[in-house]
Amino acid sequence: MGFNSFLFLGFFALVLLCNNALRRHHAWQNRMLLAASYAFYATWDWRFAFLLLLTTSIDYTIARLLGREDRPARRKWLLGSSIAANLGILGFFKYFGFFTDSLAALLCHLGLQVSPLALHIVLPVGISFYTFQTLSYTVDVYRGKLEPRSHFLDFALYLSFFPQLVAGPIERASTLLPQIERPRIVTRAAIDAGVYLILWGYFKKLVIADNLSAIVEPGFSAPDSVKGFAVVLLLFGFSVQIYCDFSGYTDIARGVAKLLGFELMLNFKLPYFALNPQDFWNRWHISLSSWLRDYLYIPLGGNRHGQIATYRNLIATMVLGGLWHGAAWHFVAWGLFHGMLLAVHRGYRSLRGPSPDPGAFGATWRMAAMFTCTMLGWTLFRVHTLGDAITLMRGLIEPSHLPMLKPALDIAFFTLPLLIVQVAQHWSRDLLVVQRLPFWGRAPITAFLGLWLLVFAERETSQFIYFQF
């Protein structure tokens, strides 16, 4: 049951009706949301719901034991058990085939003919997201930053809350659990913001991302047919597509949550306006990048042991972040690419020292340079194999034999509304600048978005890209 389905709209209308009917009965409201979240998840595959329940039970129990245990060795063992259980489940379902196939390929390269073990393992939707979410809970309890929760159903709702269950944001228990545990009031401002976010999210997904997908998909399916400027158009189109697809999902999730009385964390903050690699990861998929920083980069040593160790930790964190996205070598290469960008930027900054204000002209050039690097990185993310990425990069220096005017105009046509809104958001430093306009300014924009949804929304919509992770 994807967000971009009529089934979801009917499901959410029913949940919203029940949520409002139970607004004076907080405990029953939570139980209804928990049942709805499991029903939502079971529509993908009912077996996945039992796996989610298993993960929930493991970390609820371990956190409770951590709260009663004061022996350091025992506490470390409990934390290790949580990490091993969660990463073991994630590794089996997501990476078993990747590692067995890679090992078989290596042995064949060395002259040993083996057949990889073939198991038809179905990847549970959203498993990467909720695994990181539950790990942050047990780690925070272990660190003493969070008290273990005694109410199992509240913790189960924290891990399964349907707006963000299958593609984030990766919520921290310290921010979402308190909202679950206390009565919630849905204000008029929350309703206005929620409706706008849902509309804007659907516009980004159905109008921009899905139409651009139809333009760029043929190029990535046959990379040897794309040459010269067509490669640039392909990479630009996908850069806009993946941003609108993923941030569109997040906007819908945040809007749905607002209408239910919850506030989910901001996951995107105009990432293509970033001035450098560090700035980009402070703006793109913020819930993941902050998770990697707090639970991987800093425990590895962060920047506490000199420059070389810092570069190593940056690259290792990003490589593992790339692998988190998918069990394929091109995701590893994408993570390595961004790790190298971060390391080079940090090294340059340490040599140069604090840089002066670049001004509007300098900032524009920095944005353009960072966007170009990001766009090249998306090549590694989107291709099917590393060989396809090499083919596309070679195609950049070859003359194009395809007519470029129509795809260029199509990409510009669907990108222009996004660009106008995002420039306004950037200049005003307010992501809800449209929603805050007076009625006479907001009404025509809302009508425009609604009209474009009716006219240009793809009838055969694709699933959100990040559902596969």
Given for the second form:
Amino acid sequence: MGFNSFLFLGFFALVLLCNNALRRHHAWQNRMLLAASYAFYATWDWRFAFLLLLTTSIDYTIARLLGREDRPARRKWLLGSSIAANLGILGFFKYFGFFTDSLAALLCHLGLQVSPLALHIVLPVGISFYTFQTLSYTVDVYRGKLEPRSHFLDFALYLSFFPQLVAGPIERASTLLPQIERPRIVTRAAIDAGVYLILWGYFKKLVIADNLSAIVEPGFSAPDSVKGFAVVLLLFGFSVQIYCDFSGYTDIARGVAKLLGFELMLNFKLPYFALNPQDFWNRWHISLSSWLRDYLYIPLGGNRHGQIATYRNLIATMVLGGLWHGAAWHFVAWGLFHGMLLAVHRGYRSLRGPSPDPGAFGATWRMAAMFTCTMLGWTLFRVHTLGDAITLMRGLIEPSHLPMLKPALDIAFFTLPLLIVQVAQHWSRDLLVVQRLPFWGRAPITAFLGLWLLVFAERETSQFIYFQF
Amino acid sequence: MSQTPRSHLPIEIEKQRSILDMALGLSLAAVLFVGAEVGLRRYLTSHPSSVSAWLFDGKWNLLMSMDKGADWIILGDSSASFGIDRELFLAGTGESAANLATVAEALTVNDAWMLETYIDKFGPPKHVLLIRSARQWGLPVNEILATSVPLDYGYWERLDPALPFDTHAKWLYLVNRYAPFYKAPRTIRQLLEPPWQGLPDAAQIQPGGFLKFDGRPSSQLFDSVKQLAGQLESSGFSVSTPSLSGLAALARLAEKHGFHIYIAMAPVCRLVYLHPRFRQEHQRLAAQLTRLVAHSPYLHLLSRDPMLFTVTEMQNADHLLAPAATRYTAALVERLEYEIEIWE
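Okay, that one was the form predicted on its own. Can I see the form predicted in complex with its partner chain too?
Then the entire complex follows, led off by the chain already shown.
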């Protein structure tokens, strides 16, 4: 049951009604949300719900044991067990095939013929997201930043809360658990913002991302047929598509959560307005990048052991971040690319010192440069194989024989509403800038979004890109 | 990783608004939304989203706006709309006629629904002429057209043959009726997307529902011949189940009210008829229709063989140009006179 299905709309309407009916019975409200979340998850495959329950039980138990244990060695062992169990499950479902295939290929390269073990493992949707979420809870309990929770159902809801279960944001226990544990009040401002976020999220996904997908998909399916400026169009189209697809999902998730009385973290802060690689990762998939920073980069040593170690940590963190997206070498390459960008930027900054205010022109130039780097990075992310990425880059310097006016106009047409809204958001520094308008300014925008959804929403909608991770 | 000052990053500022302000915003948005829907509905009336939609809507609108009945009711697909010369038909039969033929995909189901609606309004006609192209008897129900009939909710169960609508079809009916923005998204996209070409003005339907095409043969002819060849490759001609139930409903109406229905084969391009497979399939269909009409004394197949025309006489594989329509009408009127003498 994706967000972009009529079934979800019916499901959410029902949940909203029940949530409202149970507003004076907080415990029952949580139980209802838990049941709804498991039902939502089971619509993909009921077996996944048991896997989620297993993960929940493991970390609930280990955190409780951690709460009672003072001996450091024993605490380390408990944390290690949690990490091993979670990464073991994730590794089995997500990376088993990748590692056996890669090993078989390596052995074959060395002259040893082995056939890779094929188990046809189905990847449980959202497993990467909820595994990181549950790991952050156990690690925070281990670090003493968080008290272990005694109420199993509350903890189960923290891991399974349906708006963010399958594609994030990867919430921290310290922010989401208190919201679960306390009675919630849905304010008028939250309803207003929630409805707008849902509408804008659907617009980004169904109107912009799905239409751009139809334009760029043929290009990525046959990369050797795309040359010259067509490659630029292709990469630009995909850059907008993936942003609208993922941030559209997040907006819907956050809007839905707001209507239920929850506040989920911001996952995107106008990433294509980033001035440099570091700024980009402060704006793109923030819940993942901050998770990687807090639970990987800093434990690896962060920037505390000199320049070389910092670069190594940056690159290692980003490579693992790339691998988190999927079990394929092109994701590793994408992570490596961003790790190197971060390292180069850090090195440049350490040589030049803190940069002065670049001014409007300088900022625009830096944004364009960073956006170009991001587009190049998306090549590695989107292709099926690294060979396809090389083909596309080679094609960039060859003349194009394809007619490009129509796709260029189409891409511009679908990107324009996003650009207008984002420029306003950037200038105002307010992501809800549209909500600041008086009613006579908001109403045409609402009507426009509704009408465009009716006309341009692809009837055969595609799944959200990040559901595969 | 992220240690630069983040003051430049945007945040989310929720605004506490009064209920009045929220209500005004929503109401104005709703007014604009509905206004755009109404505006588009009007625009699409004069600028049809497709020839099929224009013909289908146009003929139903004609039926709903007729203030008196006619002796002849012509039903069928667009070959009947373009194939009958109005003046010649009226003069030849000496009677009044209303051409309510729509499009192929509407099937005989729609013919039966239109005829029943007509009878409810004016009583039974004296005769009915049904013209359908051979290749289109086998089509399945077109959900968009079946749900576009401008009658009150539930017509698909009230009229004969009943066509059970699933939830999706019922949703489509409501959308067709009240949300034109959703109805024809591809067409509306043409309007809104660059290079912003408007829709062509609707051609005029002549009084009584007749159509006349004075133009020259176009590339459409070759496209439709190619399409036909493709159809022959994949399947033959036969009467589909919905077409069969439509024909049975027409027979029931004729038997109940005592009028005769004459079924004619649509004109065929000689070039197409030369194709042995086409000829074979056409004959197979004609044999099937002969067997079907034998079940009712009120159904009559005028001829098993189609009337043939050269490529220069046709607009496409089914539609005649005006001069050829005159020839087709003359032949049809002559045949009808003969049949009426026998049966009536």
